[in-house]
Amino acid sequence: MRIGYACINLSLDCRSSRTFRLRNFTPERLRATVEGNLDCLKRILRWNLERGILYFRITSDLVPFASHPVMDYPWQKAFRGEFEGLGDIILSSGMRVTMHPDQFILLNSPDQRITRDSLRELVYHAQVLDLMGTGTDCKIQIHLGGVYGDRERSMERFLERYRVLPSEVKRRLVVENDERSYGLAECLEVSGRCGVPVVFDALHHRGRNRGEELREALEAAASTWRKGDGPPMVDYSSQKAGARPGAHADTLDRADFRRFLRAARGLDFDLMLEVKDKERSALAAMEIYQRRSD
(Lines of atoms letter the chains of each structure in order from A and count residues from 1; the text may use other names and numbers.)
(Lines give C-alpha, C1' and ligand atoms only; values in the text may rest on other atoms or scores of the structure.)
Protein backbone atom coordinates (compact mmCIF):
# COMPACT_ATOMS: atom_id res chain seq x y z
CA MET A 1 0.00 0.00 0.00
CA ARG A 2 1.27 3.44 -0.96
CA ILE A 3 -0.02 6.15 1.40
CA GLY A 4 -0.17 9.74 0.22
CA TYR A 5 -1.69 13.18 0.67
CA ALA A 6 -3.15 15.92 -1.49
CA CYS A 7 -1.66 18.96 -3.20
CA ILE A 8 0.01 20.99 -0.43
CA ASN A 9 3.14 20.27 1.62
CA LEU A 10 2.99 22.28 4.84
CA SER A 11 6.66 21.64 5.62
CA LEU A 12 7.87 23.59 2.58
CA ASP A 13 7.80 27.33 1.99
CA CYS A 14 6.15 27.12 -1.45
CA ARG A 15 2.84 26.31 -3.11
CA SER A 16 2.41 24.67 -6.51
CA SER A 17 -1.01 26.30 -6.91
CA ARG A 18 -0.15 29.99 -7.13
CA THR A 19 -2.39 31.95 -9.47
CA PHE A 20 -3.43 35.53 -10.27
CA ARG A 21 -6.53 37.45 -11.34
CA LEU A 22 -7.83 36.87 -14.83
CA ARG A 23 -7.76 40.60 -15.55
CA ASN A 24 -3.98 40.54 -14.95
CA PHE A 25 -3.36 37.76 -17.45
CA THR A 26 -0.25 38.27 -19.59
CA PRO A 27 2.11 35.68 -21.09
CA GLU A 28 4.88 36.99 -18.87
CA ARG A 29 2.85 36.65 -15.69
CA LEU A 30 1.66 33.20 -16.70
CA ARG A 31 5.17 32.00 -17.45
CA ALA A 32 6.57 33.24 -14.15
CA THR A 33 3.69 31.69 -12.20
CA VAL A 34 3.90 28.31 -13.89
CA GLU A 35 7.69 28.22 -13.49
CA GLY A 36 7.22 28.75 -9.75
CA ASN A 37 4.48 26.15 -9.50
CA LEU A 38 6.47 23.50 -11.35
CA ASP A 39 9.57 24.20 -9.29
CA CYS A 40 7.54 23.83 -6.09
CA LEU A 41 6.02 20.57 -7.33
CA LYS A 42 9.52 19.25 -7.96
CA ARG A 43 10.48 20.15 -4.41
CA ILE A 44 7.38 18.41 -3.05
CA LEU A 45 8.03 15.23 -5.02
CA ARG A 46 11.65 15.11 -3.88
CA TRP A 47 10.64 15.78 -0.27
CA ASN A 48 8.11 12.95 -0.48
CA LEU A 49 10.59 10.57 -2.09
CA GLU A 50 13.18 11.18 0.62
CA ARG A 51 10.60 10.07 3.20
CA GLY A 52 9.13 7.16 1.26
CA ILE A 53 5.83 8.84 0.37
CA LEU A 54 5.07 7.39 -3.06
CA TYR A 55 1.52 8.61 -3.62
CA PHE A 56 0.59 12.24 -4.24
CA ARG A 57 -2.31 14.24 -5.64
CA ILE A 58 -1.15 17.10 -7.88
CA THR A 59 -3.03 20.37 -7.65
CA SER A 60 -5.40 21.27 -10.47
CA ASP A 61 -4.04 24.85 -10.36
CA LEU A 62 -0.59 23.98 -11.67
CA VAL A 63 -1.23 26.00 -14.86
CA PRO A 64 -3.64 28.88 -14.12
CA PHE A 65 -6.43 29.39 -16.68
CA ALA A 66 -5.21 26.44 -18.74
CA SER A 67 -8.75 25.56 -19.86
CA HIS A 68 -10.03 29.15 -20.07
CA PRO A 69 -10.68 30.77 -23.46
CA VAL A 70 -8.14 33.47 -22.56
CA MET A 71 -5.33 30.93 -22.77
CA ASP A 72 -3.41 31.52 -25.99
CA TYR A 73 0.04 30.70 -24.61
CA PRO A 74 1.56 27.35 -25.69
CA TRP A 75 2.31 26.20 -22.15
CA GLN A 76 2.53 22.57 -23.21
CA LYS A 77 5.46 23.34 -25.50
CA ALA A 78 7.04 26.02 -23.34
CA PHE A 79 7.28 23.77 -20.27
CA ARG A 80 7.73 20.40 -21.92
CA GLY A 81 11.22 19.96 -20.45
CA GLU A 82 10.04 20.79 -16.92
CA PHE A 83 7.16 18.32 -17.16
CA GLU A 84 9.48 15.61 -18.46
CA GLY A 85 11.81 16.25 -15.51
CA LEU A 86 8.91 15.79 -13.10
CA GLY A 87 7.98 12.61 -14.92
CA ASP A 88 11.52 11.29 -14.50
CA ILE A 89 11.20 11.64 -10.71
CA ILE A 90 7.81 9.92 -10.69
CA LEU A 91 8.66 7.06 -13.03
CA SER A 92 12.11 6.27 -11.64
CA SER A 93 10.82 6.05 -8.06
CA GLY A 94 7.67 4.01 -8.55
CA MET A 95 5.62 6.97 -7.38
CA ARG A 96 1.96 7.33 -8.32
CA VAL A 97 0.38 10.73 -8.92
CA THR A 98 -3.25 11.62 -9.51
CA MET A 99 -5.38 14.72 -9.99
CA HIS A 100 -8.83 15.66 -8.69
CA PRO A 101 -10.58 18.56 -10.47
CA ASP A 102 -12.87 20.81 -8.47
CA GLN A 103 -16.58 20.21 -7.90
CA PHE A 104 -17.55 22.38 -10.86
CA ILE A 105 -16.64 19.49 -13.19
CA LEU A 106 -20.14 18.26 -14.07
CA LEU A 107 -20.18 15.92 -17.04
CA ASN A 108 -23.84 15.15 -16.46
CA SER A 109 -25.09 18.73 -16.38
CA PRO A 110 -28.17 19.52 -18.52
CA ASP A 111 -26.37 22.76 -19.44
CA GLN A 112 -24.21 22.12 -22.49
CA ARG A 113 -21.98 25.08 -21.65
CA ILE A 114 -21.08 23.57 -18.29
CA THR A 115 -20.41 20.25 -19.98
CA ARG A 116 -18.09 21.89 -22.52
CA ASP A 117 -16.22 23.75 -19.78
CA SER A 118 -15.89 20.51 -17.81
CA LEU A 119 -14.49 18.68 -20.82
CA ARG A 120 -11.89 21.40 -21.46
CA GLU A 121 -10.78 21.12 -17.84
CA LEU A 122 -10.50 17.34 -18.05
CA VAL A 123 -8.44 17.61 -21.23
CA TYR A 124 -6.06 19.97 -19.41
CA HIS A 125 -5.63 17.47 -16.58
CA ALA A 126 -4.92 14.68 -19.06
CA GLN A 127 -2.34 16.87 -20.81
CA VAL A 128 -0.49 17.46 -17.53
CA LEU A 129 -0.26 13.73 -16.80
CA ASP A 130 0.62 12.93 -20.42
CA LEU A 131 3.39 15.54 -20.54
CA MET A 132 4.95 13.86 -17.51
CA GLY A 133 4.91 10.56 -19.35
CA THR A 134 2.96 8.81 -16.60
CA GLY A 135 1.12 5.54 -17.16
CA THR A 136 -2.60 4.89 -17.06
CA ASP A 137 -2.38 4.15 -13.33
CA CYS A 138 -2.18 7.92 -12.81
CA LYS A 139 -5.81 8.93 -12.75
CA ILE A 140 -8.15 11.91 -12.95
CA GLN A 141 -10.74 11.60 -10.19
CA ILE A 142 -14.22 13.15 -10.37
CA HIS A 143 -17.70 12.71 -8.90
CA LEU A 144 -20.66 11.61 -11.00
CA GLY A 145 -22.11 15.11 -10.76
CA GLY A 146 -25.48 16.60 -9.89
CA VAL A 147 -28.91 15.02 -9.50
CA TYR A 148 -30.89 17.82 -11.19
CA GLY A 149 -34.19 16.51 -9.90
CA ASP A 150 -33.88 13.13 -11.64
CA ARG A 151 -31.07 10.86 -10.47
CA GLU A 152 -31.66 8.10 -13.03
CA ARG A 153 -31.70 10.51 -15.98
CA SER A 154 -28.63 12.28 -14.65
CA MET A 155 -26.79 8.97 -14.44
CA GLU A 156 -27.80 8.26 -18.04
CA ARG A 157 -26.41 11.65 -19.08
CA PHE A 158 -23.11 10.82 -17.42
CA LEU A 159 -22.95 7.55 -19.36
CA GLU A 160 -23.76 9.29 -22.64
CA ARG A 161 -21.02 11.88 -22.08
CA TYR A 162 -18.49 9.34 -20.82
CA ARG A 163 -18.81 7.15 -23.91
CA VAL A 164 -17.78 10.00 -26.24
CA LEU A 165 -14.91 11.37 -24.14
CA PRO A 166 -11.54 11.80 -25.89
CA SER A 167 -9.40 8.71 -25.37
CA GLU A 168 -6.72 10.66 -23.48
CA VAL A 169 -9.33 11.55 -20.85
CA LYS A 170 -11.26 8.28 -20.77
CA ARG A 171 -8.19 6.15 -20.11
CA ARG A 172 -7.46 8.12 -16.94
CA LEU A 173 -10.92 8.95 -15.62
CA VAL A 174 -12.22 7.40 -12.39
CA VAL A 175 -15.34 8.22 -10.35
CA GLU A 176 -15.71 8.60 -6.59
CA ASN A 177 -18.72 8.09 -4.35
CA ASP A 178 -19.97 11.14 -2.47
CA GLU A 179 -21.99 11.66 0.72
CA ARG A 180 -24.99 13.45 -0.81
CA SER A 181 -25.92 12.52 -4.37
CA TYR A 182 -24.23 9.34 -5.57
CA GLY A 183 -23.07 6.69 -3.13
CA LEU A 184 -21.07 3.59 -3.82
CA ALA A 185 -24.06 1.67 -5.18
CA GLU A 186 -24.76 4.26 -7.88
CA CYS A 187 -21.08 4.46 -8.81
CA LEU A 188 -20.93 0.67 -9.13
CA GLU A 189 -24.00 0.73 -11.35
CA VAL A 190 -22.42 3.29 -13.66
CA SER A 191 -19.13 1.37 -13.66
CA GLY A 192 -20.93 -1.84 -14.60
CA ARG A 193 -22.42 -0.12 -17.63
CA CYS A 194 -19.36 1.71 -18.94
CA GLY A 195 -16.28 0.25 -17.22
CA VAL A 196 -15.09 3.37 -15.39
CA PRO A 197 -13.16 2.42 -12.22
CA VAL A 198 -14.60 3.45 -8.85
CA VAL A 199 -12.56 5.22 -6.15
CA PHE A 200 -13.92 4.34 -2.73
CA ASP A 201 -14.10 7.23 -0.25
CA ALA A 202 -14.48 5.87 3.27
CA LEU A 203 -15.73 9.10 4.86
CA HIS A 204 -18.30 9.76 2.14
CA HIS A 205 -19.52 6.18 2.49
CA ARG A 206 -20.44 6.89 6.11
CA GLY A 207 -22.73 9.65 4.90
CA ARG A 208 -24.42 7.80 2.02
CA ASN A 209 -24.63 4.03 1.81
CA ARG A 210 -27.01 1.10 1.55
CA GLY A 211 -25.74 -0.67 4.59
CA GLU A 212 -22.55 -2.05 3.01
CA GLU A 213 -19.89 -2.83 5.60
CA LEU A 214 -16.46 -1.26 5.05
CA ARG A 215 -14.80 -4.49 3.92
CA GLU A 216 -17.62 -5.29 1.52
CA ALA A 217 -17.49 -1.76 0.08
CA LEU A 218 -13.72 -1.85 -0.42
CA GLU A 219 -13.93 -5.18 -2.24
CA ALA A 220 -16.81 -4.03 -4.45
CA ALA A 221 -14.99 -0.86 -5.53
CA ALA A 222 -11.75 -2.79 -6.10
CA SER A 223 -13.52 -5.19 -8.47
CA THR A 224 -14.02 -2.35 -10.98
CA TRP A 225 -10.27 -1.86 -11.55
CA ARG A 226 -8.52 -3.53 -14.47
CA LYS A 227 -4.86 -4.51 -14.78
CA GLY A 228 -3.84 -1.38 -16.69
CA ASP A 229 -5.45 0.88 -14.08
CA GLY A 230 -2.96 0.04 -11.35
CA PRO A 231 -4.02 -0.80 -7.79
CA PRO A 232 -7.42 0.54 -6.71
CA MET A 233 -7.47 4.02 -5.21
CA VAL A 234 -9.09 4.64 -1.82
CA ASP A 235 -9.64 7.97 -0.05
CA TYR A 236 -9.56 8.07 3.74
CA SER A 237 -10.37 10.62 6.40
CA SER A 238 -12.32 10.67 9.64
CA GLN A 239 -15.13 13.10 10.37
CA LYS A 240 -14.14 16.49 11.77
CA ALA A 241 -15.81 16.91 15.14
CA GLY A 242 -18.58 19.52 15.21
CA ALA A 243 -18.42 20.18 11.46
CA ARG A 244 -20.90 19.40 8.69
CA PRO A 245 -21.10 15.72 7.71
CA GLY A 246 -18.30 14.85 5.29
CA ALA A 247 -15.87 17.50 6.58
CA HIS A 248 -12.32 16.15 6.77
CA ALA A 249 -10.55 15.95 10.12
CA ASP A 250 -7.67 18.28 10.91
CA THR A 251 -5.30 15.42 11.72
CA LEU A 252 -5.18 11.64 11.63
CA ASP A 253 -7.46 9.86 14.09
CA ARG A 254 -5.08 7.04 14.92
CA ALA A 255 -7.66 4.79 16.55
CA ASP A 256 -10.05 5.16 13.63
CA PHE A 257 -7.23 4.56 11.18
CA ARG A 258 -6.23 1.36 12.93
CA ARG A 259 -9.84 0.16 12.70
CA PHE A 260 -9.80 0.97 9.00
CA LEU A 261 -6.61 -1.03 8.48
CA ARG A 262 -8.06 -4.02 10.31
CA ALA A 263 -11.12 -3.99 8.05
CA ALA A 264 -8.90 -3.67 4.95
CA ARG A 265 -6.37 -6.34 5.96
CA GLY A 266 -5.08 -8.30 2.97
CA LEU A 267 -6.53 -5.96 0.33
CA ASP A 268 -4.25 -4.25 -2.21
CA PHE A 269 -4.87 -0.54 -2.85
CA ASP A 270 -3.24 2.89 -2.64
CA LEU A 271 -4.55 5.17 0.09
CA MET A 272 -5.00 8.93 -0.23
CA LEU A 273 -5.34 10.75 3.09
CA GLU A 274 -7.70 13.71 2.89
CA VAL A 275 -6.61 15.22 6.19
CA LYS A 276 -5.94 18.90 6.79
CA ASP A 277 -2.38 18.57 8.08
CA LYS A 278 -1.33 16.79 4.90
CA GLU A 279 2.15 15.22 4.96
CA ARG A 280 2.24 15.13 8.75
CA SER A 281 -0.66 12.71 8.90
CA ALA A 282 0.70 10.79 5.92
CA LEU A 283 3.94 10.10 7.79
CA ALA A 284 2.00 9.09 10.92
CA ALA A 285 -0.24 6.77 8.88
CA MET A 286 2.78 5.17 7.23
CA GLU A 287 4.31 4.47 10.63
CA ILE A 288 1.09 2.87 11.89
CA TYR A 289 0.77 0.80 8.73
CA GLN A 290 4.36 -0.42 8.93
CA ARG A 291 3.96 -1.41 12.59
CA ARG A 292 0.60 -3.13 12.22
CA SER A 293 0.31 -6.77 13.25
CA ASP A 294 -1.14 -8.87 10.39
Given for the second form:
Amino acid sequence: MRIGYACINLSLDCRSSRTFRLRNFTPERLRATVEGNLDCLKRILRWNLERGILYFRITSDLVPFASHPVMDYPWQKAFRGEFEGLGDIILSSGMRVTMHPDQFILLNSPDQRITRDSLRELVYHAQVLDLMGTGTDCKIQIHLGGVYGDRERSMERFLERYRVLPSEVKRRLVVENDERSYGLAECLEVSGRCGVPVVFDALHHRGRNRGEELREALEAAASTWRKGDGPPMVDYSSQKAGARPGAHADTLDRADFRRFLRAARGLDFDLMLEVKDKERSALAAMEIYQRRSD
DNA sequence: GGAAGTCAAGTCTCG
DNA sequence: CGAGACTTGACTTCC
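Target state, the form predicted in complex with the DNA; input state, the form predicted alone:
What follows is the entire complex, opening with the chain shown before.
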Protein backbone atom coordinates (compact mmCIF):
# COMPACT_ATOMS: atom_id res chain seq x y z
CA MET A 1 0.00 0.00 0.00
CA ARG A 2 1.27 3.41 -0.97
CA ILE A 3 0.35 6.25 1.37
CA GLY A 4 0.14 9.81 0.12
CA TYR A 5 -1.07 13.32 0.79
CA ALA A 6 -2.70 16.11 -1.15
CA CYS A 7 -1.29 19.03 -3.08
CA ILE A 8 0.81 20.89 -0.51
CA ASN A 9 4.08 20.14 1.24
CA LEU A 10 4.41 22.23 4.38
CA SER A 11 8.06 21.38 4.92
CA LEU A 12 9.10 23.13 1.73
CA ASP A 13 9.01 26.88 1.24
CA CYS A 14 7.17 26.73 -2.07
CA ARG A 15 3.67 26.08 -3.41
CA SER A 16 2.79 24.42 -6.68
CA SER A 17 -0.61 26.14 -6.62
CA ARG A 18 0.29 29.79 -6.95
CA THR A 19 -2.18 31.72 -9.02
CA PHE A 20 -3.30 35.28 -9.59
CA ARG A 21 -6.39 37.30 -10.33
CA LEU A 22 -8.09 36.85 -13.64
CA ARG A 23 -8.02 40.57 -14.35
CA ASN A 24 -4.25 40.52 -14.08
CA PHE A 25 -3.88 37.78 -16.64
CA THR A 26 -0.95 38.27 -18.98
CA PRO A 27 1.09 35.66 -20.84
CA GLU A 28 4.19 36.77 -18.95
CA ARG A 29 2.56 36.38 -15.57
CA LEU A 30 1.15 33.03 -16.56
CA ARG A 31 4.50 31.80 -17.78
CA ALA A 32 6.28 32.88 -14.61
CA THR A 33 3.62 31.36 -12.36
CA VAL A 34 3.52 28.01 -14.13
CA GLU A 35 7.29 27.86 -14.20
CA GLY A 36 7.34 28.37 -10.44
CA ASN A 37 4.57 25.85 -9.86
CA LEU A 38 6.24 23.14 -11.92
CA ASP A 39 9.55 23.77 -10.23
CA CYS A 40 7.91 23.46 -6.83
CA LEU A 41 6.12 20.28 -7.87
CA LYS A 42 9.46 18.81 -8.84
CA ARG A 43 10.86 19.66 -5.43
CA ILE A 44 7.85 18.09 -3.75
CA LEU A 45 8.11 14.87 -5.74
CA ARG A 46 11.81 14.60 -4.97
CA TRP A 47 11.17 15.31 -1.30
CA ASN A 48 8.55 12.58 -1.29
CA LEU A 49 10.78 10.13 -3.10
CA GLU A 50 13.61 10.63 -0.62
CA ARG A 51 11.23 9.58 2.14
CA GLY A 52 9.53 6.77 0.31
CA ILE A 53 6.24 8.58 -0.24
CA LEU A 54 5.06 7.24 -3.58
CA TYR A 55 1.54 8.60 -3.77
CA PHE A 56 0.64 12.25 -4.26
CA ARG A 57 -2.29 14.36 -5.39
CA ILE A 58 -1.29 17.16 -7.76
CA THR A 59 -3.05 20.48 -7.31
CA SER A 60 -5.59 21.59 -9.91
CA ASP A 61 -4.04 25.07 -9.74
CA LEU A 62 -0.82 23.92 -11.39
CA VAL A 63 -1.72 25.89 -14.52
CA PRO A 64 -4.04 28.75 -13.53
CA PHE A 65 -6.96 29.39 -15.91
CA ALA A 66 -5.87 26.51 -18.09
CA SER A 67 -9.43 25.82 -19.25
CA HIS A 68 -10.63 29.39 -19.12
CA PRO A 69 -11.44 31.29 -22.34
CA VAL A 70 -8.83 33.87 -21.38
CA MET A 71 -6.08 31.31 -21.86
CA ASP A 72 -4.14 32.12 -25.01
CA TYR A 73 -0.73 30.83 -24.02
CA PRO A 74 0.45 27.46 -25.38
CA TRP A 75 1.46 26.15 -21.97
CA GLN A 76 1.40 22.54 -23.16
CA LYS A 77 4.17 23.22 -25.67
CA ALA A 78 6.00 25.83 -23.65
CA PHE A 79 6.49 23.50 -20.69
CA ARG A 80 6.78 20.21 -22.50
CA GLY A 81 10.29 19.61 -21.19
CA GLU A 82 9.36 20.42 -17.60
CA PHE A 83 6.40 18.04 -17.71
CA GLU A 84 8.61 15.31 -19.12
CA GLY A 85 11.09 15.87 -16.33
CA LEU A 86 8.33 15.41 -13.77
CA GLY A 87 7.22 12.29 -15.59
CA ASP A 88 10.73 10.87 -15.38
CA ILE A 89 10.68 11.16 -11.59
CA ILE A 90 7.25 9.55 -11.39
CA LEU A 91 7.80 6.73 -13.84
CA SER A 92 11.28 5.77 -12.67
CA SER A 93 10.22 5.45 -9.04
CA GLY A 94 6.92 3.60 -9.19
CA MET A 95 5.15 6.69 -7.97
CA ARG A 96 1.45 7.32 -8.53
CA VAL A 97 -0.01 10.79 -8.92
CA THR A 98 -3.67 11.74 -9.11
CA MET A 99 -5.77 14.88 -9.38
CA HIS A 100 -9.05 16.02 -7.85
CA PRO A 101 -10.83 18.88 -9.64
CA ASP A 102 -12.84 20.94 -7.21
CA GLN A 103 -16.52 21.39 -6.58
CA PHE A 104 -17.26 23.47 -9.66
CA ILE A 105 -16.71 20.51 -11.91
CA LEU A 106 -20.10 18.91 -12.55
CA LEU A 107 -20.68 16.52 -15.40
CA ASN A 108 -24.33 16.06 -14.51
CA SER A 109 -25.53 19.64 -14.36
CA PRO A 110 -28.80 20.35 -16.21
CA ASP A 111 -27.06 23.49 -17.44
CA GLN A 112 -25.20 22.61 -20.65
CA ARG A 113 -22.78 25.45 -20.16
CA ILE A 114 -21.66 24.10 -16.80
CA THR A 115 -21.21 20.64 -18.25
CA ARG A 116 -19.26 22.02 -21.19
CA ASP A 117 -16.96 24.09 -18.97
CA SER A 118 -16.50 21.12 -16.66
CA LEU A 119 -15.46 18.99 -19.59
CA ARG A 120 -12.88 21.58 -20.61
CA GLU A 121 -11.49 21.46 -17.10
CA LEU A 122 -11.33 17.67 -17.15
CA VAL A 123 -9.47 17.79 -20.45
CA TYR A 124 -6.94 20.12 -18.82
CA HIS A 125 -6.42 17.67 -15.97
CA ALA A 126 -5.94 14.83 -18.44
CA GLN A 127 -3.44 16.91 -20.40
CA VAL A 128 -1.32 17.47 -17.31
CA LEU A 129 -1.16 13.74 -16.61
CA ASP A 130 -0.61 12.95 -20.30
CA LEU A 131 2.20 15.49 -20.69
CA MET A 132 4.02 13.77 -17.84
CA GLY A 133 3.62 10.48 -19.64
CA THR A 134 1.90 8.78 -16.72
CA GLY A 135 -0.06 5.55 -17.08
CA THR A 136 -3.80 5.08 -16.77
CA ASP A 137 -3.37 4.27 -13.08
CA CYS A 138 -2.99 8.02 -12.55
CA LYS A 139 -6.58 9.12 -12.10
CA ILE A 140 -8.80 12.17 -11.99
CA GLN A 141 -11.41 11.87 -9.27
CA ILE A 142 -14.68 13.75 -9.12
CA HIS A 143 -18.06 13.35 -7.44
CA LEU A 144 -21.23 12.38 -9.26
CA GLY A 145 -22.43 15.96 -8.94
CA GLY A 146 -25.59 17.75 -7.87
CA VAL A 147 -29.02 16.30 -7.15
CA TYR A 148 -31.10 19.09 -8.70
CA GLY A 149 -34.22 17.87 -6.97
CA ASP A 150 -34.21 14.47 -8.69
CA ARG A 151 -31.41 12.09 -7.75
CA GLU A 152 -32.32 9.31 -10.18
CA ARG A 153 -32.59 11.65 -13.10
CA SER A 154 -29.33 13.33 -12.18
CA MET A 155 -27.53 9.98 -12.02
CA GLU A 156 -28.87 9.22 -15.49
CA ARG A 157 -27.45 12.50 -16.71
CA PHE A 158 -24.06 11.58 -15.31
CA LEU A 159 -24.19 8.29 -17.21
CA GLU A 160 -25.20 9.93 -20.48
CA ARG A 161 -22.31 12.32 -20.25
CA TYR A 162 -19.78 9.81 -19.03
CA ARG A 163 -20.45 7.57 -21.99
CA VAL A 164 -19.51 10.25 -24.52
CA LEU A 165 -16.40 11.55 -22.77
CA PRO A 166 -13.28 11.85 -24.91
CA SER A 167 -11.09 8.83 -24.30
CA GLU A 168 -8.24 10.80 -22.73
CA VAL A 169 -10.61 11.81 -19.95
CA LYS A 170 -12.60 8.62 -19.70
CA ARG A 171 -9.58 6.39 -19.17
CA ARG A 172 -8.60 8.43 -16.13
CA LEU A 173 -11.91 9.41 -14.60
CA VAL A 174 -13.03 7.84 -11.33
CA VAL A 175 -15.89 8.79 -8.99
CA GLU A 176 -15.80 9.26 -5.25
CA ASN A 177 -18.64 8.97 -2.76
CA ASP A 178 -19.56 12.29 -1.17
CA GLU A 179 -21.03 12.89 2.25
CA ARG A 180 -24.35 14.44 1.28
CA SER A 181 -25.72 13.58 -2.14
CA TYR A 182 -24.21 10.39 -3.53
CA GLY A 183 -22.88 7.75 -1.18
CA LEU A 184 -21.08 4.53 -1.91
CA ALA A 185 -24.28 2.77 -2.98
CA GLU A 186 -25.07 5.35 -5.65
CA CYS A 187 -21.47 5.32 -6.91
CA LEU A 188 -21.56 1.52 -7.16
CA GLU A 189 -24.83 1.67 -9.05
CA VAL A 190 -23.39 4.13 -11.57
CA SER A 191 -20.20 2.09 -11.81
CA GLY A 192 -22.23 -1.04 -12.52
CA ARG A 193 -23.82 0.66 -15.47
CA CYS A 194 -20.83 2.36 -17.06
CA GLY A 195 -17.71 0.78 -15.58
CA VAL A 196 -16.27 3.86 -13.89
CA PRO A 197 -14.06 2.86 -10.94
CA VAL A 198 -15.13 4.02 -7.47
CA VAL A 199 -12.84 5.79 -5.01
CA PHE A 200 -13.95 5.07 -1.47
CA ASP A 201 -13.74 7.98 0.96
CA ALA A 202 -13.95 6.66 4.49
CA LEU A 203 -14.90 9.95 6.13
CA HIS A 204 -17.58 10.83 3.61
CA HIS A 205 -19.00 7.36 4.16
CA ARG A 206 -19.80 8.35 7.73
CA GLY A 207 -21.95 11.17 6.41
CA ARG A 208 -23.95 9.14 3.88
CA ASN A 209 -24.22 5.37 3.84
CA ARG A 210 -26.63 2.46 3.98
CA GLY A 211 -25.05 0.88 7.00
CA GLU A 212 -22.23 -0.86 5.11
CA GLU A 213 -19.38 -1.88 7.39
CA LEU A 214 -15.99 -0.41 6.55
CA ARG A 215 -14.55 -3.70 5.36
CA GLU A 216 -17.55 -4.43 3.19
CA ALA A 217 -17.42 -0.94 1.70
CA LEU A 218 -13.70 -1.18 0.89
CA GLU A 219 -14.20 -4.51 -0.85
CA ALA A 220 -17.18 -3.30 -2.85
CA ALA A 221 -15.38 -0.20 -4.09
CA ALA A 222 -12.25 -2.22 -4.87
CA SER A 223 -14.25 -4.60 -7.05
CA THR A 224 -14.92 -1.77 -9.53
CA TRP A 225 -11.21 -1.42 -10.45
CA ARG A 226 -9.78 -3.18 -13.49
CA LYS A 227 -6.24 -4.18 -14.22
CA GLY A 228 -5.18 -1.07 -16.14
CA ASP A 229 -6.60 1.19 -13.45
CA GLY A 230 -3.90 0.37 -10.93
CA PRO A 231 -4.69 -0.50 -7.31
CA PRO A 232 -7.98 0.92 -5.96
CA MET A 233 -7.74 4.39 -4.44
CA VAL A 234 -9.05 5.12 -0.97
CA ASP A 235 -9.29 8.51 0.75
CA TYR A 236 -8.94 8.59 4.49
CA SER A 237 -9.04 11.36 7.03
CA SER A 238 -9.79 11.65 10.68
CA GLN A 239 -12.86 13.49 11.89
CA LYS A 240 -11.94 16.80 13.51
CA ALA A 241 -13.05 16.52 17.12
CA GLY A 242 -15.93 18.78 18.06
CA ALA A 243 -16.27 20.17 14.55
CA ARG A 244 -18.99 19.79 11.96
CA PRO A 245 -19.26 16.11 10.96
CA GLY A 246 -17.08 15.60 7.92
CA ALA A 247 -14.56 18.28 8.85
CA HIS A 248 -11.00 17.11 8.30
CA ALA A 249 -8.81 16.81 11.36
CA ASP A 250 -5.63 18.85 11.77
CA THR A 251 -3.54 15.76 12.21
CA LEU A 252 -3.76 12.00 11.97
CA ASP A 253 -5.80 10.28 14.69
CA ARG A 254 -3.47 7.36 15.27
CA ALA A 255 -5.90 5.19 17.19
CA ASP A 256 -8.55 5.63 14.53
CA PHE A 257 -6.00 4.94 11.82
CA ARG A 258 -4.96 1.68 13.49
CA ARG A 259 -8.59 0.63 13.59
CA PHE A 260 -8.89 1.49 9.93
CA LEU A 261 -5.84 -0.59 9.06
CA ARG A 262 -7.20 -3.55 10.98
CA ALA A 263 -10.48 -3.35 9.06
CA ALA A 264 -8.56 -3.14 5.78
CA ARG A 265 -6.15 -5.96 6.58
CA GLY A 266 -5.05 -7.89 3.51
CA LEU A 267 -6.71 -5.60 0.98
CA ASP A 268 -4.64 -3.94 -1.72
CA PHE A 269 -5.13 -0.21 -2.33
CA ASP A 270 -3.38 3.16 -2.25
CA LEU A 271 -4.35 5.51 0.54
CA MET A 272 -4.69 9.28 0.26
CA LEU A 273 -4.62 11.13 3.57
CA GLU A 274 -6.73 14.26 3.66
CA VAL A 275 -5.33 15.86 6.75
CA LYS A 276 -4.27 19.43 7.28
CA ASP A 277 -0.72 18.76 8.34
CA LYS A 278 -0.08 16.94 5.06
CA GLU A 279 3.28 15.16 4.73
CA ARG A 280 3.75 15.01 8.48
CA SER A 281 0.73 12.77 8.89
CA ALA A 282 1.67 10.80 5.79
CA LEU A 283 5.01 9.91 7.35
CA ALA A 284 3.33 9.05 10.64
CA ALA A 285 0.82 6.86 8.84
CA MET A 286 3.58 5.07 6.95
CA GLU A 287 5.35 4.30 10.18
CA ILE A 288 2.18 2.93 11.76
CA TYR A 289 1.49 0.89 8.66
CA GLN A 290 4.99 -0.58 8.59
CA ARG A 291 4.83 -1.54 12.26
CA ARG A 292 1.38 -3.05 12.12
CA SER A 293 1.13 -6.47 13.63
CA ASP A 294 -0.94 -8.39 11.11
C1' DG B 1 3.96 48.18 5.76
C1' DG B 2 -0.09 46.25 7.44
C1' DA B 3 -4.99 45.40 7.22
C1' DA B 4 -8.99 44.49 4.83
C1' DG B 5 -11.29 42.92 0.95
C1' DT B 6 -11.53 39.79 -2.72
C1' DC B 7 -10.92 35.91 -5.64
C1' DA B 8 -13.21 31.60 -12.39
C1' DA B 9 -16.30 28.43 -11.59
C1' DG B 10 -21.77 25.47 -8.48
C1' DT B 11 -24.86 23.44 -5.23
C1' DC B 12 -27.09 23.04 -1.06
C1' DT B 13 -28.74 24.45 3.49
C1' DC B 14 -30.16 27.67 6.62
C1' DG B 15 -31.97 31.96 8.44
C1' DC C 1 -33.57 35.83 -1.17
C1' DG C 2 -28.97 36.18 0.46
C1' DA C 3 -25.16 34.37 3.13
C1' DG C 4 -22.22 30.76 4.37
C1' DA C 5 -20.12 26.15 3.89
C1' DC C 6 -17.28 23.38 1.07
C1' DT C 7 -11.62 24.82 2.06
C1' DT C 8 -7.73 27.91 2.15
C1' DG C 9 -4.71 30.70 1.15
C1' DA C 10 -2.76 34.52 -0.71
C1' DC C 11 -3.26 38.11 -4.11
C1' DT C 12 -4.53 43.17 -4.47
C1' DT C 13 -5.97 47.15 -3.05
C1' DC C 14 -6.48 50.56 0.23
C1' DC C 15 -5.03 53.45 3.88
